[in-house]
Amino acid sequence: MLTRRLFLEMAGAAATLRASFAAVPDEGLRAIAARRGILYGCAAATYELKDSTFAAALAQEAAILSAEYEMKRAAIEPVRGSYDFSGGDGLLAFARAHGMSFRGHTLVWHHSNPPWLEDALQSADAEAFLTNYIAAVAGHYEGRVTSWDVVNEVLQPQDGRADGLRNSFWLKRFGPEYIDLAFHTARSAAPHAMLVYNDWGCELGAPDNDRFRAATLKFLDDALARGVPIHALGMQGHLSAFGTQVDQKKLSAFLEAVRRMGLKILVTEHDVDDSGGPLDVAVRDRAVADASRRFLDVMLDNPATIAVLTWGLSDRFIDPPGWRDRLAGRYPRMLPLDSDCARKPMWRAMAKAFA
């Protein structure tokens, strides 16, 4: 028989137990991933750090931080020869204050460049506009950036070249040698940083992805044979909840080929596009979580994978694609935390993948 005294004793014990759990903060992804020897982190921007709710969530969840856009050339060198490191320095200060590592993104890309750059590359001393920039930026952060995306997205098999390279303005001006030059310059300026080749296109299971994987393996194999100091492959990990999905068998075979080259692997920009799905948030969240889990299960199964970063942490800072979406109430739900910085099914899927 449950007496009043026994009931009160049980209620008191339950309250004490609840209080003890409340005193221990929920673990973030950084702690869960760390037990597996993986760094979890994300990209962020300094304006986001002014949001106290987001900043607190970022400090709890992330063990490594990357700049979303403030370390791209358009932001760092808007005026020729004049460098602005304030954005990157602000993110670095936050990272160091919260015990995080810091990644550099990115030194050479065909997008996010200042408008004066392409004209400047027509001059006789064009090479200096490549090497001097890399030396200045990587040198500024030497010893404080653990890894650099040295060149970003140089492959584009659809352009029809036998080597699979993108027909960018860098390639047109310098030929394929600009890639080697970029990595060697970064090695001299940042001798303690891991140097990463970063791209997307290897993740999914379509025929175009098959061609991209083959082009990537050839590119990496040839570069390493030439002595290019590439230490790791960065796979961006942009997925679709309602489009082409990951083929786990193909992805696993590709990762193993990369590992056999002696390279490390990082997931650098993971998110899951939920466009094309229904208005029902629960359905979209479940599809996003499932896509993330299928991808990360394979990525984390390979011992060469050392880090997973999402391209942002919270949906709070993602704008809807257009006014029709806003009217319909269709706001993107692509990241681990929702717009209130609450954990979503994607967060739980990632936690289970890390665990």
Ligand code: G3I
Second form
Amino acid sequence: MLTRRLFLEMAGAAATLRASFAAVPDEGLRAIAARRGILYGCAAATYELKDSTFAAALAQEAAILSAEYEMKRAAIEPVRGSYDFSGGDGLLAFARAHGMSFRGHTLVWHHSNPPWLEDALQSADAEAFLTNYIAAVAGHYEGRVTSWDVVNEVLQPQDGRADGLRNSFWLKRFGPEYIDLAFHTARSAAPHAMLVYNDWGCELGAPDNDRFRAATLKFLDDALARGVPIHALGMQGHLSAFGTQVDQKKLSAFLEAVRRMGLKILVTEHDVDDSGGPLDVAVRDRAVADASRRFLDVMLDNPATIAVLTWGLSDRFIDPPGWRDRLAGRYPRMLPLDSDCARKPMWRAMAKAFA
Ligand code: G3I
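Switch from the form predicted alone to the form predicted together with this ligand and print that structure.
The complete assembly is shown below, putting the previous chain first.
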């Protein structure tokens, strides 16, 4: 016979259990993801923080930030030898004020460099232009940047090299060794930061992506065998709602191979391009949400995945499309919040994936 006390105790326990499962109505993705031990956040730009509606949404949704452009070399060293950290420092201050981590993007890339750099690399002491920059920037943010995209997008199997490397001006000047040098220099300057190799191309299911995944595994395996201090793979996560889709089986097998190397995995720039779809916003939003959910379900199924960042948070700041699309009223809807910073089906799909 159930005593009254026991009945009340069981009722109380059931209510507590229900409350713990019931999502708090307005909690952000940062809280939902944190319950699964995942850091959710996004790239942000200085001009976006000036928008108070957006800044409030950012504080509620993100637990980690990366700089959209402020920590690229074009922004930090526009004039040779003089560093301007103001952009990155401003974003870092916002992150710290809102209890967010901060990740560095990116130390070495073939885009977004100051116009004087490629000429400077023709000089005899060219290596100094690589190592001094990394030491200065990683040193400036030491202890405040939790992970660095040390090199970004160095693979391009279509360039025809056996090692699958992109034939960039960095490779042409220094050979493949520039990658090892970059990681070792970053390690010395920022001994507490997680060092990440960041790229795009492993996400989808096409033959080109098979080739990219194979090249990535070979690149990582060989680098680790040489003792290069790579701690994690950054997968940018740029998807398409109406183009080539993720092959969940292929992606899952790839992630397991990366995990077995002892590497962590971060989704660093997730968004879902909705071009090529119908005008109907509801159809596009649903396709974007489904693509995001199919991708994140696989990414989050692997215990090596520690963070998911979207490349922006709101559609408000996405570059406007060409005039034809503008005339048709077709604006990109690639991110979790719409241009009014309201939550979209993609936000709900991500919340379900995290939960
Ligand atoms: O430099 C100006 C700055 O002085 C000005 O105050 C600011 C505000 O308008 O604009 C800055 O200009 C542009 C900046 O985007 C604005 O966000 C830069 O000229 C322009 O080069 C920069 O483009 C960025 C691009 O990387 C190159 O850095 C894009 O926003 C950014 O979305 C794109 O992101 C890349 C990732 O880093 C790597 N993966 C692919 C991804 C998408 O292309």
